[in-house]
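In the block that follows, a single chain appears as structure tokens, in the form predicted alone.
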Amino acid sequence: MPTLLERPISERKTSSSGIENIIRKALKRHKTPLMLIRRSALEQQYFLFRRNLPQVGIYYAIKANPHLTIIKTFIRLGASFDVASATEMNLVLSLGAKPERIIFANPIKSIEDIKHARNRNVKFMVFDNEPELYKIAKHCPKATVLLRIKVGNVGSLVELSLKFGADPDQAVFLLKKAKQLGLNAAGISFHVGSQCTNAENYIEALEVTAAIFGQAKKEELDLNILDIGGGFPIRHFDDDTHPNFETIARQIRIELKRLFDKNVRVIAEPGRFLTGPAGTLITQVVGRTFRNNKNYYYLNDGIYGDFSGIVFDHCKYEFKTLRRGQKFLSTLAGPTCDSFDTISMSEELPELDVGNVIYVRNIGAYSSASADSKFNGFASAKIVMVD
């Protein structure tokens, strides 16, 4: 029987009418909105990340969609898990993740967050600054540290680093200073951007990080572990063109082999690449209007619902129906009273009347994670698995 790694992985989604039998179902059995992540596509993204990058261990940035069961999908899968907060950590723990297989990967943690990562046994974390470095030594002694270090983030949809990352000039001390005091300078961290779909990105972060390796040697420095973050691109539209997943993690796997040894552990933290292609966001029309020479139609989510990546995560989606015909310019809204909650000015659907679905593919990241179901009093998207 083929193991779990040699299974063939299919890289065509599901087809339109696949998707919409799918969304039928389930409108049979739920209301709008509603957020289907079929658990098929999660373990086709899990697997297809292992078969391109065999050798980088996979920990689940679990902000992009903490639901309980895609956390227990990945749990079973076998990965490891990215948290930014001691909520989060607490999360993935009850599930039955292991401490060991956490990174605490936010480079600014509170006192009391790092105290209960300690408690927690949870003793794998990511600083980019000195006076980080001194709560981690005085609250969680001998915490295994990686440095987070700035790199490019050009043409990525979301830039990571303009808020973390330590000048790569100041690595080596940085590092020596971890083991200063008492801490395991274990390695660099970098993060290329979110939705990252130049593989430049990904090539001058690893040349800078092996240039550290090799100052870090002649310090008498051991690093071990390299981090190469998020930000593995995911189709949101279906005639997207940029370069896909396997391109760059092929461009990856030729840098790691030539620019690093053997025995370097090499982690990453994917989660939009993970998440995002297993969800469907079903929506319906509550209201229509003609105005300013277009459609108005009202929908029972919007940006301060499920449509927050517009905002949050600098997002477009592709906004489908399952009525057919003539297409029209329309105006797509949200049900709240605020204006700002318009998800788009412009988009070519045909004529729909109150009750008819819209739905967007691929919007299984950030999207229920951001969400604020308090404003106004909308709720938002129910999450239901499906497979």
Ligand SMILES: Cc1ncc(COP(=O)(O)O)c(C=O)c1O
Contents of the next structure:
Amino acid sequence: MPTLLERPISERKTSSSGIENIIRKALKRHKTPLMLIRRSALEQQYFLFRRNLPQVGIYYAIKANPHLTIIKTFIRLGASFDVASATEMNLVLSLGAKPERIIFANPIKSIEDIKHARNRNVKFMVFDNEPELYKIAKHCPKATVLLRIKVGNVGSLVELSLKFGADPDQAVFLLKKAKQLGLNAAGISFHVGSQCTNAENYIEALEVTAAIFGQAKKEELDLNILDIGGGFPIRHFDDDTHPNFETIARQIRIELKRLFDKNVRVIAEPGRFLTGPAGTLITQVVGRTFRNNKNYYYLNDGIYGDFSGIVFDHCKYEFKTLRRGQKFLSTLAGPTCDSFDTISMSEELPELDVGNVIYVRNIGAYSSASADSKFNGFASAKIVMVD
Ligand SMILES: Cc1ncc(COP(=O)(O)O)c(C=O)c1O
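So that was the form predicted alone. Now I'd like the form predicted together with this ligand, please.
Time for the whole complex; same chain goes first.
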């Protein structure tokens, strides 16, 4: 058995007893629901990415978790940022990110937001269709643009090529159009789908992109930026067996070397990978009953709050308790009056009482970010940074 230091960092986890001590400590100071974000985990994920994909510039996709301290942490570590709207742009700029460190990566942008980007000097953006190019050329002349292409999202938790992405066979035409309109047509971007555990998606996307780079060169269009998007997977369950980030990163490294010139600048937009593992959500049982031959536990956070990822992120979580003992079939529900606010129909959990804790690890991405903190008057979790 290798020692802790010999094991890859991604496999070094805070042990169950370690996290439970952190939770017990936090409960003495804060009410639940509570989202603990571990700074050490943010740093660990950032450096894990850097080590495994050293030639790839990191643009943190703040949609995963736009908490101020998280953004500040990544600014301090030297990251750049992917923003989807003027509001996200303002947020990262207000915290000290430089405009030239931002990519406006939403392929569809309102005219107002494009004008705003020009005024804030954010001139690096993504498009995926011709009408969008006219908008950019008119309202942010000379912008540097990447064309988002449609790529396979096979097996990814969240499909991100359903609504965005030009057909690859239109790529050179669209990039030439961008150039004719006075824009700096710089390259290609893609997204293989979020929580992508299938390395083939990256490999195929890189092959398609390399073919576009080759074809563009023949037509005297020199492309020099490749944006490999997000999608890098994390472990949501202790016994997940899917290929891990290091395995996928190794294949990406091989393909980048095989397919692209050294002068091509490669960037990525990781979201989940950087913040997911840092977050632990702590909830408490506010009511319990026995019905339909199961324990029903009503928690003080639910689908409208920090478990919104069950709907929007299609995510499943591993629910843990501080109690030990025989496990029984249980249903978990949120606090609102809506039946839809059911977190899980069947979990094996020890017998719990009102006040007992249920916690979930690796829930730092696409959770509080999409929570509606008002519905039925139930607040979503307070976010607290811990070491
Ligand atoms: C354009 C874009 N970039 C990056 C991301 C982040 O993806 P992930 O969290 O899978 O790394 C997303 C997620 O929706 C996205 O739409």
